[in-house]
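Just the one chain here, the form predicted alone, laid out as C-alpha cells.
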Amino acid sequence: MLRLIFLGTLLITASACARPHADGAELVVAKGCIACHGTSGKATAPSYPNLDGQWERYLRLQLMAYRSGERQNGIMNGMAATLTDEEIRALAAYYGR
C-alpha cells in the first residue's frame, strides 16, 4: 500500500513538473525574458527591442520565426529553440496587445 502511495505522489509530482507554463507573467520570468524586455516590454537597453505596443499575432510570428531559424538572431534563436506553441501564444498575449 506504502509503494502505490509513493507512486501516485511521485507520479502527480512529475506531471505538474512536465505542465508548460501558461501564463505569460510566469513565462517572463522562467524564460528569462524579462532579462532584455522587462517585465512590461520595455527594453532594458537601447539594443534590445521594446515589444510594449506590438501586436501579439506579430509576436507570436516572429518568435515561432526564431525557433525556426527562419529569422536569424544570435540570441533569440536560442531563447526561441524550446518553447512551445503554447508557451509561445501566452508570451504574445502577455507582451502584445
Contents of the next structure:
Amino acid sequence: MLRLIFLGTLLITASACARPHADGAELVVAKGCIACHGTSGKATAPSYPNLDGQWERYLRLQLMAYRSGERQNGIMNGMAATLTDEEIRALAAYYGR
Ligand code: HEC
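With the form predicted alone already on screen, would you show the form predicted together with heme C?
Entire complex below, previous chain first.
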C-alpha cells in the first residue's frame, strides 16, 4: 500500500501539468515516439508515416493491433508491446484528432 502511494506521488510529481497521469505529450517523449513521428505527428523522415490529422480511433486500433501482433512491423510491434490500454488511448488522442 505504501509503495502504491509512493508510486502515485512519483507519477503526480513527474507530470508537469495537472492532467491525468497518462499524458500524451509526455508519453511521446518518454516512449521515444517523437524520434520517428515527431512531436506533432509529422514524421522525421520519409520512411516513417505521418500521424497528424489521422483519426484518433484509427491510431488507437493500429496501436492495439501492433501490440497483439495482428499487425506486423519490426519496429512498431516492439514499440507497442508494453503500452497499457490507457497509454494507447492517450497516445492516439495526442497524435490524432
Ligand atoms: C524507430 C521509429 C519509430 C518509433 C520510435 C515509433 N514508430 Fe510508429 N511507426 C514507425 C513505422 C516505420 C511505422 C509504419 C509501420 C508499418 O508499416 O506498419 C509506424 C507506424 C505507426 C502507426 C500506424 C500508422 C498508420 O498510418 O497506420 C502508429 C499509430 C504509430 N506508429 C504510433 C507510434 C507511437 C505511439 C510510438 C511511440 C510509442 C511510435 N509509433 C514509435 C516508426 C516508429
